[in-house]
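In structure tokens, one chain follows: the form predicted on its own.
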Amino acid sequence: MTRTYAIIGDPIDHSLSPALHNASFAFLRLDCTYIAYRIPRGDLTAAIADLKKIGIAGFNVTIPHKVDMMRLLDEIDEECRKVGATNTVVNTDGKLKGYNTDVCGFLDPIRKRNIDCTGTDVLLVGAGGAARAIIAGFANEKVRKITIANRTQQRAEEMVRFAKQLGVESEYMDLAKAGDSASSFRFIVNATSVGLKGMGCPISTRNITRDSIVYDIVYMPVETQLIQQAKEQGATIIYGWEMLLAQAMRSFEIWIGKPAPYEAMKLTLLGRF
């Protein structure tokens, strides 16, 4: 019997997850399929009940449901509890267990480069949904301090408190000043949507140096303006597609119980760009 998986969210038509997972299923000759299922805000409870009725095997969760989905879970893993959001769910006979693969997805490209984060200073640009997973990831890696630059101070202060709860020193910085201070940080991470579809750069890059590690979680385009300009300054670059691929692979492994086919997923992902 074919097992069905899905991604739920709104909007959903831009998602690359169906292509990634269906390529993996085909490569490993698994009798599985993966669909995109749009669920508007407010319809989540009823839609999850419907997914249970059809025997959905598992699903990914994206905006705007990552936090709200938590109250509909029967069980959560440690990362899920820490971040307060889920992006991967397993359905076992109607019982839903939530996982968060954003944390390990974010850290995977850093670890692949053998970068030691211990005691380092981080500039995190943005305080939206992705910021919590990034802060949790850096807390796991024992960074010294996370400075959060954001358009609105209130959202940033929420993330500052979250970082402190995880034992990491943290403070707010005005977004307009962030670029000027870039050389003070080893890591500069863009967790905003600025740069999506090639539009704009979240901060000034003139003070980014060869010692900087610039990580842009925007994955489309591959070369955002931030990455292009940071490259010209000689910085180490980490691409958004690397995080997307790593978290998708972890979701696959949670559902299927075997390693995801890295090359098949990578070729599919980069082919979409």
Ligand SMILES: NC(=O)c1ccc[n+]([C@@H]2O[C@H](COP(=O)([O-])OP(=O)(O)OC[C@H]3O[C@@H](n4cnc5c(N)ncnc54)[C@H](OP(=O)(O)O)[C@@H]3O)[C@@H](O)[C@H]2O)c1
Second form
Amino acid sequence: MTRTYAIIGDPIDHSLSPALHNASFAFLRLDCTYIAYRIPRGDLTAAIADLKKIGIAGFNVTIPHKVDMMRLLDEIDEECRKVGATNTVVNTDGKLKGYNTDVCGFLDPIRKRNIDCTGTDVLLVGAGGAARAIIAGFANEKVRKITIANRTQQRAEEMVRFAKQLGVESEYMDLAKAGDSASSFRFIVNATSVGLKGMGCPISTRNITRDSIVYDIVYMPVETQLIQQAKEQGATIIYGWEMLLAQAMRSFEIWIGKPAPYEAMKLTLLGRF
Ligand SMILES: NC(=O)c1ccc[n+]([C@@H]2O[C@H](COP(=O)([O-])OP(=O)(O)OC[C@H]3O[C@@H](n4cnc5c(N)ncnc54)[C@H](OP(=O)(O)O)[C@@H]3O)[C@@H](O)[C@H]2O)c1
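Now the other one: the form predicted together with this ligand, given that the block above is the form predicted on its own.
Then the entire complex follows, led off by the chain already shown.
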């Protein structure tokens, strides 16, 4: 019987996940399919019951349900519990187990470049759902300190507390001052949605140096303004599409139990931009 997977969220119509996963299923000749399912905020509980009724094999979770989905899980993977949000769920006979593949998805491009994060200082710009996974990832890698800048100070303060809970030194920084301090950090990570569709740059970039590693998790366009300007300053660049690909590969592996086809997924992803 064909196994069906899905991504749930709202909005969902521009998600690249169906293309990525369906390409992998076709490449490996698996009898599986993957759909996008829009679930508005407030409709989650009923929609999950419906997904169970149709025997969904597994699903990805995106904005705005990553945190709310946690209370509907029967079992929670350790990394997922640490982050407090899930983006990947497995359905085994009606029992749902949640994972968070954003953490290893975020770290994968860093590891591929053999960058050692131990003892480094991080400037994290943004304090939304993705920021939580990034903090958990950097905590795993034993960074020294995560400085968090965000438009809304209160959300940044929450993230500072979260980082400290995970044993990492952390403090808030005013977003307007973050760019001026850029040279004090080894990593500068953009986890805001600023830069999406070519709109704006989250911080001023003149103090980014050749020693900086600039990681922009925004993946559309591939070359955000932050990436373009950081390149001109000679920084090492990590692209948002690399994280997107790595977290999708990990979801695939959790569901299917075999390695995801990297080249097929990468070609599909980059062909979409
Ligand atoms: N590459 C990947 O695999 C991957 C994975 C996850 C997410 N992402 C991308 O990462 C971005 C953030 O995702 P998320 O899930 O964390 O979203 P989210 O929970 O909605 O958080 C959005 C963040 O962006 C900030 N922000 C939004 N508009 C802003 C503006 N005009 N000026 C300054 N800050 C602004 C918000 O600040 P406030 O707190 O002040 O509202 C918040 O920090 C999205 O673009 C998403 O597509 C990429």
